[in-house]
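Starting off, we have a lone chain in the form predicted on its own, written out as structure tokens.
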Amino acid sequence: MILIVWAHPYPQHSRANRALLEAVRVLPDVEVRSLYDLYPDFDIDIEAEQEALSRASLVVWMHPMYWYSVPGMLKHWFDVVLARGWAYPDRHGGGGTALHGKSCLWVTTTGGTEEAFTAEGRHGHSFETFVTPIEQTARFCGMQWLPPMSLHGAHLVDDAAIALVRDDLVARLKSWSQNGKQSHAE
């Protein structure tokens, strides 16, 4: 199973994400858990998150960019659901073997232009740069870190641009879904 952790807090704003969601919602074996219609008073229920991602194989954090991060939802979901001793190791070395083997893909759409994301753009750094914390976030669980996906200018591209990432992203789950792995190349 493929569980989706939609973190959008103002989707009715977001054309690229919301369009993403979409395509891919209704695609056999997706589970899609959108945290803020779930938790709108941050709330999280913890064991039903949990017991998401214990049925899934593929776990896909799907979300805009805020902040060179995630949004707070999304932030507060690492911080109660991948708990210690669940989702990595507790303080003597047990447990936390819960998410070791799931493979984990990172969707997410930024405000800024891909020159935006260079040394020499607005952002000062490559988008690379702030893929590391989220990267070391599914690795640290145990997780296999497959190459993220990103839509960068997304309140600038146009419809066409928009549906090459959705198309891709698509037919990796396709492929996911058909294969119970990763099958092209990254």
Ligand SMILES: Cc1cc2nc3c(=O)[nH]c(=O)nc-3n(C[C@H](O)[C@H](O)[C@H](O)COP(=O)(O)O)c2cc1C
Given for the second form:
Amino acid sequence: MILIVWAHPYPQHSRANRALLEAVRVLPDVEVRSLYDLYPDFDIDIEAEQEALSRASLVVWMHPMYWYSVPGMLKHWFDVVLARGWAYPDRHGGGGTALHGKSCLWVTTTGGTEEAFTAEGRHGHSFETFVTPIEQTARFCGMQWLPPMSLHGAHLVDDAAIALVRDDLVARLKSWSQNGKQSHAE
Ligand SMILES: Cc1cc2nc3c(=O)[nH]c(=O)nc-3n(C[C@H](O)[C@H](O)[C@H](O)COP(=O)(O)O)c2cc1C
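Can you now output the form predicted in complex with this ligand? The one shown was the form predicted on its own.
Everything in the complex follows now, all chains and molecules, and the chain you saw is the first one.
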């Protein structure tokens, strides 16, 4: 199963993320957890989240970039769901293997354009600079980090540019699901 953990605080105002979500949520083997819909009061059901993660072979974190990172709800989700003794070992080195062997795909959209994510640009650093904390979060939990996907200049790009990323994402998830099924059948 592919689990999409979706964090957009204002889905009704979303253009880019919504286009991506609508295309992938109908795919076979895909389950979507829309965190802001599920937990309007930020009271995350940790057990339900961990149970969904346990069933997934691929975990997708999908959201708009907020302050060079994830929206507050997804950060809170990291804090409480990726718990010590479950997602990483406890004080005595026990447990913490629940996510081992799973893969993680980060899909994010940014207001900043590709030019803005340069030393001379508005954001002062390459986009890759901001990947590191997310990547290390996944790796710390023993997940395999897949090449991330990003859509820059989300307000400025035309529909065709969004469609390109959307189609790429759909192709990657379909291929994952087919390969997963093949290896399961072997
Ligand atoms: C609170 C807030 C923080 C944001 N921080 C960033 C940022 O750090 N870098 C960036 O490029 N865009 C930033 N943006 C722009 C969003 O990433 C952009 O609006 C979003 O990716 C558009 O996707 P959507 O159409 O799905 O909403 C921010 C927007 C908001 C509201």
